[in-house]
Amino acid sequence: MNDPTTIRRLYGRRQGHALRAGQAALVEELLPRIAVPADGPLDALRLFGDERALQVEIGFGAGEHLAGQATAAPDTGFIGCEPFLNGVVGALGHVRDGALDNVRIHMGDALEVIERLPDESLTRVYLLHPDPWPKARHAKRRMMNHGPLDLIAAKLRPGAEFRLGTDDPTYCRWSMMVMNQRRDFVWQAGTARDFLERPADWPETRYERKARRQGHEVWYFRYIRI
């Protein structure tokens, strides 16, 4: 099995534009209350105070999808990981506006959180529009590599789901190649429509809307852990 720590990277810039006063207040006041603890083992009891199903979103952008899933499943615990400060602020706004008490945020590398969770503790993992690292020499930096996927597979329960979304053709082909080499996931696609049309329970993100405005196709992959 590959060592997931050999593929250790972040998924975006740390910060873009300067924060407004209200945004800074969210970071100072709300983030500490819902931040994933910085060290030690993690489980539902430590994160949410009870035993519940857990899901993880890797690189949640501005948090639209994370908030949509958390709203639809209030009894499930959602862990969102994003190193980009402005994205974290967006998610915090959704948490505040939706009064979502089932979301925890980690501003940093998702693998650092996932590896601290118990094996077979997750019911779903989301990887939506990750950085494609388009140059061939950078392919090892992609999240869709066997090291990170070994870790994700270990933390997903049998029958749990891994979801991938991308609008990058190179990343799409790469991901299909990598997943075809694995025997611990089964692709849930019977026809082309199954990965060309966004499932009803897959909230749209601004990245998808932007991709479609630019004339890009978007691909939706659903894999079941076996």
Ligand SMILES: C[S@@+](CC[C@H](N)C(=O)[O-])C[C@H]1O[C@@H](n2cnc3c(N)ncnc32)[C@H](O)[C@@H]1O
Given for the second form:
Amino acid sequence: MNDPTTIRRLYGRRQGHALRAGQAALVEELLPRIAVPADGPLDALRLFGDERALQVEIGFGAGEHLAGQATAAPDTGFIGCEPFLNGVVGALGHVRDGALDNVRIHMGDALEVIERLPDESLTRVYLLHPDPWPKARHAKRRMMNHGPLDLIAAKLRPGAEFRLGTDDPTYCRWSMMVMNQRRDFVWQAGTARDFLERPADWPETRYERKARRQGHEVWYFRYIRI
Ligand SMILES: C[S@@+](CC[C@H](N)C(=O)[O-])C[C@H]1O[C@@H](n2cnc3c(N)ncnc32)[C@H](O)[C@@H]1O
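Given the form predicted on its own above, what does the protein look like in the form predicted together with the ligand?
Everything in the complex follows now, all chains and molecules, and the chain you saw is the first one.
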């Protein structure tokens, strides 16, 4: 098994433009109320006060997909993880505007949170447009490697879903190769077009919209945990 910590070097920046006053207030006031506790084991009871089903989004960017899923499934608990401060601010804005009480945010590495959850506790994990780490010598840093995937597989319930979206042809091929080596996931592709069309219950992300504007193809993968 690869060490999941091989992913933990971050690609790109952690903070972009300076926060406006309203954004800084969200970070100071709303984030502490909905932040994932910094230490110790996590479960639905600790995070939401009941035994609800849990889903995790790894690297939610500006949070529009996280908010879309949380709005569609108000009884499910969503844990969004994103180290990029300006992205976290975007998600906090969605949480406030939608009065979403079923979202918890971790500003940092998703794997740090996932490893603290009980085995077989998640009904979905989303990984949408992960950082590509395009150089071959950095391929071990991609989230789509057996170390992180072993961890994700352990935390998904049997029958739960792992969703991956990408517009990067190298990452797409790499991910298909890695997933093809696994015996714990089955690809849900009924027809050849399945991975070319975004499922109706898969809100578009900002990154995806940008990719389409640039004329990129986008691929959508749904894997079921056996
Ligand atoms: C290309 S962006 C895509 C963002 C968003 N999913 C979208 O589709 O718009 C990749 C995101 O993954 C985040 N990321 C990278 N490594 C991460 C990690 N270990 N845990 C959580 N998020 C991570 C980055 O900060 C970045 O926001």
